[in-house]
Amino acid sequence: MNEDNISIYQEEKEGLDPIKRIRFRVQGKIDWFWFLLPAIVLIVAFFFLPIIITFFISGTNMSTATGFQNWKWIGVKSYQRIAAHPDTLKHLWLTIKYVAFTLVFFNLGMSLVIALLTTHIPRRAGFLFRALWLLPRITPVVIYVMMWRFIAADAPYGILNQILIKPLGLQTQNWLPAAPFLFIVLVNGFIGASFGMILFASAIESIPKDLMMASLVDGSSYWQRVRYVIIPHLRWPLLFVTTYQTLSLMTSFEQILVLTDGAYNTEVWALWAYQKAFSTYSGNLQWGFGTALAAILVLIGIILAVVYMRYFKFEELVQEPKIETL
């Protein structure tokens, strides 16, 4: 007897009339909706509506010159302007490099290494190390970035020059203009590594101890245990961290804004959109053009999210476990 037949049997046994029976069954079918309603409202209000507003404004010529009353609908002209802009490919290529290097070497690579190391040392020491690594994330952006500016500054203020370059007898200089791409990756990378570190460490500690002990009994090395036991259990956090951090790197620019303000060829796509919409030298803030740049980031983010879900086999991850795996 399936669940529906059992439900009908219970209703008939309780002596419910047909109207109450229908109401009882409908109420049982929609209970989940009331639990999800707060989340649905928040998603619609803070995700879908802003996206719709972004695409709408991108089709207008809104700026400080037109205001909110005298704007006109211009369709895809802003996107045509982006396609013809001489700096489009430069900003796009810089953003791709910045996201790829920061994601691979820090947000995924370093965070996974830290999680593996801190879960294979005494628990208190691992917890203390992870807590210290959270300092870049909880430090105010201005203070954190100014620290990096002091690291890169020329002698006698620069920490790098005073501690490493000058004792070696090498020529001191301001290293920020000399290696700007390296610094924007380092500044954002050390912040992003803490996010994945927490998730990966939690996932590793949740792996059944029986599996870890069985791998030791089978004579597996440390790297074999990482490859064949730990990594397969990290598919969910790997998917989440990769997707979330990619979207975060594509859209965040505050550290780069404070560090260089886009100078030294560090104006990534999100910072370019901000500069056009809110910080132009002429004072004519181009809201329509800036939101068109932001809309392109939204489309790229959606495409990458779909690619990641297919690569990590999202449909397999959300399937109910088979009975032999329970």
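Heads up, when I say rigid core I mean the largest set of C-alphas that superpose within 1.5 Å between the two forms. Small disclaimer: the values here were computed from a predicted structure and weren't measured. Positions refer to the first chain, counted from 1. Compared with the form predicted in complex with the partner chain:
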Contents of the next structure:
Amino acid sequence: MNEDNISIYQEEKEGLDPIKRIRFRVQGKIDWFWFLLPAIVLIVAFFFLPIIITFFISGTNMSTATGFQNWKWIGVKSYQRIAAHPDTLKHLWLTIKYVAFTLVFFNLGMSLVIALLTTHIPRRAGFLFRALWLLPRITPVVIYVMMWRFIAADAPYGILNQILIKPLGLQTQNWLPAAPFLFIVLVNGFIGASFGMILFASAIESIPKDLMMASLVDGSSYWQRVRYVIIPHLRWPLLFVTTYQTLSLMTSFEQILVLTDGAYNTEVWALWAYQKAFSTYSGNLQWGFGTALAAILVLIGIILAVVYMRYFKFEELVQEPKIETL
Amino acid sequence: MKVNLMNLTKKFGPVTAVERINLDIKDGEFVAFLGPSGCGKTTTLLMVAGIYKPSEGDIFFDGQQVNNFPPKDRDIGMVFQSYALYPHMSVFQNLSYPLLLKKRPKDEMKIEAQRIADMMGIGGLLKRKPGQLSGGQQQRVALGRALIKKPKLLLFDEPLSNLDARLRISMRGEIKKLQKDLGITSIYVTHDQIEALTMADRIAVIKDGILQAYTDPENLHDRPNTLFIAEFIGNPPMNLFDVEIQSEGGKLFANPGDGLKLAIPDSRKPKKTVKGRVRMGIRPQNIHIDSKEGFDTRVFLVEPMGRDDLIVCKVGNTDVHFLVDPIMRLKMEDSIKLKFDMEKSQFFDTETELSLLWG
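Could the form predicted in complex with the partner chain be given as well, to go with the form predicted on its own?
Below: every chain and molecule of the assembly, starting with the one above.
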């Protein structure tokens, strides 16, 4: 704020000159706008425009065959094709299963367990463990997934076969075709868990020490403290992770792409969309149909986000900014 | 419940926070741990609570070693400086939490919570959340939560430090009364000597993790066994002088400077024969204006404190603080005659800082 504004502000506070007060308000709004402009530009350019373009292309028959010149407007034909497609239900059901399992067992469950364990051991050890758990997230996806393929590879190769199955005298297997769903959940879950782990661990560490001690003195076991004191303090990160990870799992496909490329019934919706639009055997990339598939994901995502926001009462959970009360 | 601490020691890496503390607490006794911040008093309390494990030494409750007991098996209640109320629970839930953990029936929880709340004067607030309570009310909830399971030992960690001055005084009395009525053995950690002196049966003074003294308030005030205690206890603090002790005709004299010679009465003769310089201490309330027998000096500073005026004079290079009735209307540069009540003087060894009179 420049000096001019400060003096106006002071007068405004003292309730003088109504005209100046109005000027201050208008000026205040314009300041707001300029400060927000860069963010608005970024959000519009990278969030809203792509969605609009997606919906636009999904209404066309654009493909490698039509090129960018000869496409035609076909309205909702792509959506009708999806509705009638024999694989639609299969992909949808797989996606729901994949999102639900990964979310519940890894992004929430495992990350919570790791966060709780690493905050109950000596601080440094906990920190080190969490840092190690972040490694998959900073490893390039292809390398990370290739490692999983080494783990699951068929006999006589494969870490799983060599280290676990053979010494125990069990039947070796080609693990990917044997348990494809398990592996797509594991591959995503081990990365996904680190997100919740960071948020939960920092939320646990920010619970006042006195409160943690008080609970023990009041007679709780460590488990009872988790249940009655720690978990209630994690409400906000739990809801946030649930919401955010649901949406990001729904649209994630890169690990599955590298792991199985959709083989053995692992073609989730987002991968289906990708393959139709960018990677078909015939070589005719159906951009229009692919974006229609993607647009459906966007719609489901928006609906879910709104439901989550309403259902979890996010506004109530957001703390009043401390700076306002100063 | 009786509490014994034997050679209790706590180390955090290379730092020794508490060093070989030995302490006996009688059944029903109210003991204060008093010391400046960072002296190890809270660490000691947390070891008694079972939050920290002692590095060395033992803790006994009624003769039973409890070193490895988790807090829940120690039958204790604790009140924290921050109140440590669970913000997501109502007052009722906060109060009944210890009973919930013991899996007591719902009816009992309701009756007990209401009883405790009424006792603490917060009976009408059971449905509120801690965030909707004042500091004093939160403090009462915290106290009620500590009491509800009828613990055998109550621990207080500076419970009044976050309250305003007036409330602190009234809560001080309430806590003391409650403790006497219920007869629960209590340990009260504080850095405020007034709290310790007014509330405790016995005070353990701790400095740098070492127990300096463990005695009743009167002894602590009148017969300090170290220089630290003499300086730390009492408000305004004790005046201290570097003096030389001289013997003349079988009598001892101390000279605090300015050619003064103060006769040391027999009751205050240093036990050990000392040569050279010692530290002499005299409390502000034991210095009086005496126009007949006093020595001449000038008022250097007047600090009105309401009931008294705190006067600062110079004797030698030392500031001397003492109290006078404001009615005397002393002003700066006034000439006055001062007399030290040497029957109340204290002497300390310069090197060891131990009392030459007691100890």
